[in-house]
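One chain follows as structure tokens, the form predicted alone.
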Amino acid sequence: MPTPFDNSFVNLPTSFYMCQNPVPVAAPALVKFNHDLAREIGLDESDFPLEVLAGNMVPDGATPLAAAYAGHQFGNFVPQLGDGRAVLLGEVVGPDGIRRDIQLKGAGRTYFSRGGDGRAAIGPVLREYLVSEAMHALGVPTTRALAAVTTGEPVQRETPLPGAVLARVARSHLRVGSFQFHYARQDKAALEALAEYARARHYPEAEGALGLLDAVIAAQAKLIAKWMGLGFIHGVMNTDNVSIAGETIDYGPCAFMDTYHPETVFSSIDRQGRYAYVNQPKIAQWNLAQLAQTLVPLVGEVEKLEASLSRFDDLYATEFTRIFSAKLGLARVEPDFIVKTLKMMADEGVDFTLFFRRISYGLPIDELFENPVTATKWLIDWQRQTTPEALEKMKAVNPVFIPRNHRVEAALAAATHGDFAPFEQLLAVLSRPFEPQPENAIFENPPNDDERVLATFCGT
């Protein structure tokens, strides 16, 4: 049965993409297929045989293409980036009425590869599978993993590594950089077409380009606040990695904090700390300002765009305060107490996830602190500001399990050597992040000193 593709992006002007079939691989083998996601989008494994997932066969109805976009990378503008190792097969409309892209990542060289091989190694593919599915289970808007396959071919990085392809599902792959591509070329007609397409696809209730900007700002404010509430650090918040749909996209050197500190950076290429945990909100606003700039030719009145951008701070602060009030089980909103608590956690070197997990379940927190007296004083202060009802709700917002960096790295290292059992086990644990799993309690633990992950790396 042919996959029921219902493609719309291909109807945009040809300046938006280059037609591109995936490049076949030598010996594909299935690592994992996401049956739950397939059912959600109204499909099953028969719609995606191995040859399709590997890029060796183009299914009926597909319109394979590589999308064009530009982007600011660590603040430096690159006028042409584009899908250098990804091919959009097409779109499907699920039983829920939502249109979603199906993309193969690591599908070979494209027009936009800029000298790269267009391939992906097994480690980055499984990292994105693990972390994106964990984010979904944690309630964070995100692209998702439909399948991972090995290619039977090595990719050359610092050393040869097993190659792989990720089948990714997204509300769309429209980015801030998609708009920047056409703005850099002063193509107003293309900007108008893209803005209308994005508005109709994601925010049909919005009015015009200004309404689109307002909707994207609101979606990004909520998304970044969710990241902050989980101690998640994206690592490469370039404008080409900012989804117009408000999803987390492109899991390269991402990581979750163990010990809380606002200046935490994991990305090996973020040497100046531009994308540190604490900087994520202001970088999000900076990225949105780049989107606003591309809409000047459509809106005309810069003051209106600036007014929209100015709302980000309040939208973000409101959502951040709501999330941390829920995490702390506060009876009423107390921003000062939230700030005080986070400062204490940083000063004491407290594990971010364990702290909230333990107060949710009434477990001791003394051992998390360098000075246990500080913990005792904080508990007395905190207990004055919470209620039994709020405490019960805390369990639904404070996860027991996150993708601990050392666990992720161990699973990827094993997979690189052909052992996928640790990947499967970790994925199963992370699919139920808010449930205590006594049989998997070891996955709650922070790393020992010799297990700490100090740097994470892009998969390119």
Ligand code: AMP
Given for the second form:
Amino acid sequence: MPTPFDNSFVNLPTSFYMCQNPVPVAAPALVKFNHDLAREIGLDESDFPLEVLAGNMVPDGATPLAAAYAGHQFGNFVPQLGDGRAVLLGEVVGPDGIRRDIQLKGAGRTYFSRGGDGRAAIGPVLREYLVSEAMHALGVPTTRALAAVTTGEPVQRETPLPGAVLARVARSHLRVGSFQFHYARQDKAALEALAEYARARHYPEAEGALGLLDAVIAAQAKLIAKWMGLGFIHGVMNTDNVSIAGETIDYGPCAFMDTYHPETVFSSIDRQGRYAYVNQPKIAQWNLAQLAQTLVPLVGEVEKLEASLSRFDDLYATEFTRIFSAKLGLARVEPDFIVKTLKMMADEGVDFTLFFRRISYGLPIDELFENPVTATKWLIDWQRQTTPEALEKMKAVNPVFIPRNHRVEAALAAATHGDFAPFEQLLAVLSRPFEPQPENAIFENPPNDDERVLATFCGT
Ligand code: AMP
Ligand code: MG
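Next up, the form predicted together with the ligand, please; the one we just looked at was the form predicted alone.
Entire complex below, previous chain first.
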């Protein structure tokens, strides 16, 4: 049976994309296939033979294309970025009625490749696989990983590395940058078509372009609050990496915080700390302002767009407070107590994930603190704000396992040398993040001094 593609993006005006087949590779080999995800979208492994996953064969019904988009990269506007190393094979509608894109990332040069080789190295492909699947298991909206294959071809980075292709599944690959592309070209008809397409596909209950903006703002406020509640740092919140569907997308130098500190940055290319943990909500709002800007020709009334944007703060604050109240098992909404707790964690150099894990299970926390007395005092304070019944709920929101950066890096380093066992093991642990797994307890731990990862590179 051919894969039941049902492609809609390809019916948009031709300025939205360039037709582009994936570029075949020398010697594909399967690293991992996500059977659970395939089942979820109503397919199985037979729909995705290795040749298809590697880009060596175009399946029946696919309409491969590279999408056009623009974007602000670290604040600088680039009028044309686009899929420089990704090809959209098409869309499938799952048994749940949800339409999803199937894209090959690392599938070779396209019209949008500029100076790049269109390829991806094994490390970044498996990082995206691990972290996106972990995010999904943690309950965060995200693109998913359907499969990873190696290409049998080296890619030249600082050193030659094994090449790989990721098969990615997303609600769509529409980005804020997709709107910016047509806005920069002052193509109002294209903007209208795109806004209507995005609205109908993702927010059918929304009305018009303004309704679309409101829905995207609400989705982003929720998404960023979830990131904050898990200590997740995206690393490259450029407007081309902001999904209209509200999913986490484009995992580059992303990482989860070990020790809590609001200014934490992982990406080696983010020297100013623009995308530091604490800046993420402000940056999200800035990115949404860029989206609002592109809708001016459609909505006309700038005040309405500004009013929508100004609602982000409240939406985000409400979500943030809700999430941290649940993490702390608070009986009543106490924003001040949350702020006080986080400040204490920063002052004391407390491990973010272990802190919430331990209080959820009634385990001692004093050894996480520089001054154990602070822990004792905090516990007394906390006990006044919570109830014993809260513990069960806390266990459902405070993960035992997150993709610790040193574990991720170790798994990727091994995979680069052909050993996929650490990747498999980490992936398995992270598929059940809320369940204590005594046999895998070591994966709960933050890095020792000699395990600490100093910089996370974009690795494109
Ligand atoms: P990213 O940093 O992955 O979000 O990508 C930013 C832009 O650079 C997008 O337009 C990508 O398609 C493009 N890009 C990244 N890596 C490559 C590559 N190896 N070859 C061609 N284009 C690339
Ligand atoms: Mg990107």
